[in-house]
Partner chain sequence: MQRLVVLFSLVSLGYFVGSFSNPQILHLRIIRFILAVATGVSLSSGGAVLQTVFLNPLAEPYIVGITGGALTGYSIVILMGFYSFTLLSTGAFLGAITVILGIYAFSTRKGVLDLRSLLLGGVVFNFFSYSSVLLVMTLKRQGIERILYLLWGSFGVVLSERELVFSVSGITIMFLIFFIFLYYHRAFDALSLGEDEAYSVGVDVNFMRKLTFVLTSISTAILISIVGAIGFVGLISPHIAKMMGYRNHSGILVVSTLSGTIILLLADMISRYLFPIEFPVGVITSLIGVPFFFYILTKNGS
Amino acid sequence: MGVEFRDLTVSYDGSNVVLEGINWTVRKGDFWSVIGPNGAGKSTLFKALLKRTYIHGGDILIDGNSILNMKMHEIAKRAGVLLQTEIYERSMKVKDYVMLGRFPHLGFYSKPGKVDENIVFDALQKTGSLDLRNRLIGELSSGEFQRVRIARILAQESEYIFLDEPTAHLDYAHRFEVMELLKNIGKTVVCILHDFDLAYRYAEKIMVLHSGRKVEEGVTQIIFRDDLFQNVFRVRITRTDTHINIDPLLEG
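May I have the structure of the chain above on its own, in the form predicted alone?
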């Protein structure tokens, strides 16, 4: 089972196509990175999972079920999506913010119980955010807030986790901590990453988007080729077993 993007074509207004003909399957247990230049459609792909865009054609299936026939809380139980931006209340306590991840399971009229509190506690602990639990969201640094956002997604307990730039605003030590966490949480993980080195180190598979189309997908070591990166990203790469060296592609 998994998440299947089946000939997906997406627009924001029903006419201007942002993604076209995307066929891609994320299988249970996979660890993917989605890479591509700015404007390639990476974030739009994740927004489509939340039905925040117009699905012009095709479909997205979660464990064989079309999202077109699913309510948002049903999608959220199966797939947690962390976008780059969101609306939040700055005066909310961190522990209450992370508890929002439990609402797909609770519904509108149920109050969190001890089980939910334990799940939130565990999510905060795993992300190194437990000491922040009584702080206000508005008091957090960008890096602290990013870790708390990931804790909220973990509290959602979805099998499939899609994260748009999960290491944004983090210093180098916390970038590696977050990626190690995601690698070892026992979930199916898909990350949009602009940091090629992190994608190369942690992702088992890579999908490359460019101008709204899938360019290529496959095992990470196969995708990280100099010819592909020259054509898509206009950079040269050399690689070792553990990291990537990147140089600009200078012409003339």
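Now show the form predicted in complex with its partner chain, given that the preceding structure was the form predicted alone.
Partners and other molecules omitted; one chain follows.
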């Protein structure tokens, strides 16, 4: 059981390849972080899961089923993907927004029942967003909104959760709050993180992307090596048991 990227090669326009030959498996219960420099193809990897790229070769299997044979709502039931995005309709109530997480289960017309309302209630409670339920999403702070988005994914009841920079634009207290939340929600979590310190503290495993290719994957302690970071990110790292320090790579 898991999400398997099998020799995946994709592009946005059908010609310029953005990701090439990605082989990577996320197993149930894992907590992964995907790291890589800007333009490495991290967000594209997540978009490929939502069938938003052209697949030139390979496949993505969710619990053994190819996404090519799955409808969008079937993918959403198994894998919840939160991309970094601009929200257009900001006057939707938080509880209605979280209820949209029930869309893959309800379909187009069935009305949400008591079961759905309970699931939304639980999701709001788990994320500490219950008191926000009657607010409009446009009124929330960045930290509150990120919690509410995670509540929406929880309401979706998908086993695998993929989040593109869930801590972007948050202050340090809220970054830790969100990461603690993700660590304790009891799901398989994959986060794209630019903050190495957070990746080091929270992720059990790391996958490194560079120029559209997977450079390395493995247990966090093994991946955080100075030579790898010098080559891929052009920074030097020094680490302790709990955190890492990052310094610029001085050349010449």
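All values derive from a computational prediction rather than experimental measurement. C-alpha atoms forming the largest set that superposes within 1.5 Å between two forms make up the rigid core. Positions refer to the first chain, counted from 1.
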property	result
Flag for residue 84, CA shift 2 Å or larger between the two forms after aligning core	no
C-alpha positional change at residue 142 between the two forms - rigid core reference, Å	2.4
